[in-house]
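Shown here is one chain on its own, the form predicted alone, set out as structure tokens.
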Amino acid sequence: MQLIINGLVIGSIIAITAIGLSMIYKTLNFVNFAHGDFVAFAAYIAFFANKELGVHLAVAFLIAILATMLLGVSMEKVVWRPMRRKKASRTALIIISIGFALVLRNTLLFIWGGSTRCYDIPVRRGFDFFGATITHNQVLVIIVAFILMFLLHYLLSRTMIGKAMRALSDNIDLARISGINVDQVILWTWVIGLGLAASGGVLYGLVTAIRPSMGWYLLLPMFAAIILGGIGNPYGTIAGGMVIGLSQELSTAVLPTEYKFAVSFVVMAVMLLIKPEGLFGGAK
């Protein structure tokens, strides 16, 4: 029972992140390797908010989001759209997001060092249940992730952003052609995307330690997911993030803990030999 909460909490931290990985890969048709980076560069940010501006953690958690965003706004339109125009290759593309993730974590570990940090807030014991132990940062970290998720789900069905990003995410050339404000939405796409990831990044500081390298351990796990549901599904996603922290977690029950990560690479392995669209298709 223990395993299994540690699993489904880790799992919807993944399942967010992932949602918004998956959303940028979808809709500009490049994987951006620094998506980890942001993750880990919003717990920064909550961090010196909270523990060196003295704030409090929700409000850092606010801090954190809008610092992401406007970090992501700002290389939309310095580097990728100058780079969409210019006609630059997928693989220029993935080069580049590999050295701004580079850059991030290098800068992380210059400003902070490479100790590990927490956030300033008071540690209370927890509580049993069914005979394990989950904490209130686990709960809080379950009941924001499923927020988000529910926020995400009411924007993409019922709003019109929402619905431009599907038919971007189906066919970038037509929705222009339609009358749709691309560069509008694609901005909005790395405000959303990187938004949840910045949430994945100050809800996973909670409930571990935070260093310049978590968001880079727990990129593989994003993809595990994408590709398990189905690369372009975010509810997919969701179910790919769920089941790659349960089978993460329940893993050390027989491994070392060092191994978990591992287990990631196998289960997006096999997905990739036995059904490559995923368990749920493509997008939706």
The other form holds:
Amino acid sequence: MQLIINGLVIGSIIAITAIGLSMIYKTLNFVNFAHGDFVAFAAYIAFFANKELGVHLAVAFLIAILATMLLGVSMEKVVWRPMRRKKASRTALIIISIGFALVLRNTLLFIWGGSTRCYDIPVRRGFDFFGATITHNQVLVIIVAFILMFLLHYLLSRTMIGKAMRALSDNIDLARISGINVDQVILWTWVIGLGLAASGGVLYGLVTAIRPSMGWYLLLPMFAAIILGGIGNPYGTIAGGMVIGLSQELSTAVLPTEYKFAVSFVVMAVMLLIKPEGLFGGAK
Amino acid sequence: MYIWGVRDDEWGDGLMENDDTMILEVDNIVSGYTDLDILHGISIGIESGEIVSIIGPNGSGKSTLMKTIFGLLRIRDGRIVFKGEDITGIMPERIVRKGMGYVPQEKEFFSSLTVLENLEMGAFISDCDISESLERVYRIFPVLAEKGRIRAGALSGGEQRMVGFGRALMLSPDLLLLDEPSAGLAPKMRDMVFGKIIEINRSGTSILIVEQNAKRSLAISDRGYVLEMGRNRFEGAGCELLENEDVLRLYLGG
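For comparison with the form predicted alone, please write out the form predicted together with its partner chain.
Zooming out: every chain and molecule, the one shown earlier first.
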């Protein structure tokens, strides 16, 4: 039971962080390796606002999301859009994103050092839940993550901009032919995707220690979740995230904890072998 | 008064030569992909209300011409005028706003979106209420109204083609470009598509078709152009081309 709860917590974090990675992957056709470091960036901004500026964590949460969105939007305007205009190859884009990942991670290391940090929140006793202990923070993570998923669902299925985001990730050429302002919708995809990644990062900081590499290590489970759910399929990504989170945690019952991340590797590899389009379809 | 009447008649007869009735003029266009020109100076014209077919062997530049007209490829030389306005080199989204629609040859619909969402994307740039546009599209393709909530990817080939048409018709374009509208369909569905093309044309939309199925396409066309190797080869009325021996032998398989 304890493992299932831990799995759900980490699963919801993987799910909401991976959605942005998945949508950008499918829309722009490249893997943004800096995505995980945006997650860490958000956690640090929240930590900075919460601990060093002394604002409430909820406010710090919003500040972190806005800061991450802003960083993402500037990246899009300064780097990705000009690179698209130049018809940069996919490899070039991936290398740029790896470079940016390193810069971002080492900037965090430079400013706050390598030691682990945590938010300024009271440590409270967890409560019993069918024989398992569940902490307030874990409850908070699950609730916030589910609210965000619901909001995302509303955005994607009920609003024009959300539908256009799905249209772009489905068929960007046809979106252009339909007269949709593709650059503007891509900007929105970054804003939403990184907003979710930032929320995930702040939530992650609630259940784990904040350190510069926290996002980088989350990237692998995120990939596993995306492949499981079908690239570019946000709902599949949520389900994939849950499956990966649960299988990682449940594996610790039979395997040493160090092998936790290997489990996502195995799940991803098996998935690619037997059903490469993902459980719920997506990119071929 | 009487003199005016005569003039009106003469004017009517002289439509072919009058530039004001031209909805699209493509003038000596040179274009293609990054390092490769496909079109080497093509000129075509479409008059308001016409159906015009472009035929030619594979690689003659038919689809390239469509993409060029729609602003998807860089134009190296020449001029495109749409409704009297120079649209050479402007972005597709502005061309859509000026009243041109395009149904590409492949992936002409958003497969993971529902039928209704596909149509909504066709009217994404419209600020007005789209219910009227939906009604109009449903009148032409009633089946789309029934299947509004179904994912386009789950429909039959013919229905998917209708979704593609419907999407392009949402903004009531004055000119509709159709790239291989009957390709890959069962014979019965082909009949349906050609019937719908005539219906759409009667409602006031000029149509430019690129078609492998040249005979069918020319039969419903007012005029046709034959391209070869990125150049104009023949042009004439639809029935004229169908009877032209060279055209028959070269492109219509005898």
